[in-house]
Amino acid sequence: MNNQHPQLFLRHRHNPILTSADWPYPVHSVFNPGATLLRDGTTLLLCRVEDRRGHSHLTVARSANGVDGWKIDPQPTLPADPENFPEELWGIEDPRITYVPELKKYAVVYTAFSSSGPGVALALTEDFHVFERLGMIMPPEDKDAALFPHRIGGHWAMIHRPVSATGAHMWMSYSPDLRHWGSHKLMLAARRGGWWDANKIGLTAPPIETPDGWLVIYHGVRQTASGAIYRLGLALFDLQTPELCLQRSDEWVFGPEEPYEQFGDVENVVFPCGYTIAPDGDTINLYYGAADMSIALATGSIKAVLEWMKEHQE
């Protein structure tokens, strides 16, 4: 029985679509992939892969239809490089991919797990074979970051999630050169009390540009007596001033329901880091990590999401 409400994102019947059993070399788990659609229509996932030490690296999987027939790089595509980037001492995690037309490159924003905790790092690539690392751009503790696809008001913009004594909220920062970041502004705060997204929220996949505003799918963490539950909510932000929240869903719209989402290394987690948008400009394929063990796919409509948000305005 499916009691998910509302039905904005439908799970693929082949879920989970990628597991450690599919990998060409020994690994513990695969999850939380960044995603992009290449020019030839190929779906590329940049998967977080955890080895048997507990450290993560990033490996590319490609598919003609985005569902099966995956071709996985035979070795880690982007391994941690702690010799040259000490902030990657304990691995690199949770990539978000944004294609940046001005640079003709893909920006990969990922979490570098340093000896001081997780921070935000950035790398650029044209082909997912050669990467130019820019290093850590936000110090610990900070993660759940993604770049906007073009400058806003002449500056690059990035969403990220620093942690403070009052909680974990989503922030916006700006940069003239992708290296030096400032003009930090709170864009979305975790709620308080008994809400599904109280105390800790964060970005999932990169923001989606729509006529109504920047559509952001975010995760909220509910602490219960038996542990945390990671679920997804929706928010809409102003196109010119993206730290300005126009709408926010009161209810969560997608949560752990299937066994592969409820049971694993971290139970009760659905965690997207990437999506692709079909040539129709509306169908969204959301790729998510399930229970920190496997990769699953859910499909929705951007128009339907925006309509639902209009009907459920605060």
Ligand code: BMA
Contents of the next structure:
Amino acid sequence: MNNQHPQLFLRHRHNPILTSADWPYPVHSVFNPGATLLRDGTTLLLCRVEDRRGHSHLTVARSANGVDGWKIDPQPTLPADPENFPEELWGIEDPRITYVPELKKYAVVYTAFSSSGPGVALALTEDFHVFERLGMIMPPEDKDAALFPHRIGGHWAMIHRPVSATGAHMWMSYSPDLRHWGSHKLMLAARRGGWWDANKIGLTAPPIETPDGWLVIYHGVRQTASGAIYRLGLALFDLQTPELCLQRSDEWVFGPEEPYEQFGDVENVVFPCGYTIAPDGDTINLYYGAADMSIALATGSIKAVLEWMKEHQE
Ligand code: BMA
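Next, report the structure of the form predicted in complex with ligand BMA; the form predicted alone has already been given.
Expanding to the full complex; the earlier chain stays at the top.
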């Protein structure tokens, strides 16, 4: 009998695939990248880069194969702009990229670290050179947000993670214009007690549209005597009513196991913010921050993930 857990996501043997040593200018760490596949097949990562003030900005890295040969912008691609956007006072972090066909633009939803704490900010871009900022769309404390690629029931839809007295849970909100958000609905609650995802969960990469529903990879945070452990779990949501959870895995499917995930500025963290889907429509390349230090890659199959979820229904 095989007593190993199934490996739904396989680490790339070249992990970590990007570190501060690869950067064209001095930085402390690079992690938690947003990701997208450009029309010409180039993999684009929008990396969170932390400088030696402790503040983050976002910089683009491009690669033909999504693994190596990265061409990194020689300067910050999207620096914080606290003069014009005071909510970006202490930097910008953890971008999630969604291509929006209706706008012919990429929506970049990121954390703006304001003097009142982290909130959710949105910028639009056609080319990752010029960005149109829409400012803060969810006030503190809120983060781990991503836009859906198209309207649902006529409205734009977004997942985000406000913090309340009962914990940090995932919510859906809707907007007619990307600026004004309402119809807030609880989408997925952190579990309680001894669970791996007790008290604090959040979206990782943007939701993945599948025939079975919106596939969401979320992170759960376990507080232990020696600090937090960030692991990943799976949930599936209704295509028309995405706050409606259809399935949720009991077990985590990916967690810090390798030294580059266990040791760093923040130990025991795997933190994806983006993926690309290969031309086969099934292979998912998940890009994640490891221990708040470097960028790593793990690959899986959407079909295998959905099958595993069916077998592991609550
Ligand atoms: C979360 C976010 C991430 C970070 C993680 C671990 O709250 O701030 O940016 O990777 O903590 O430190």
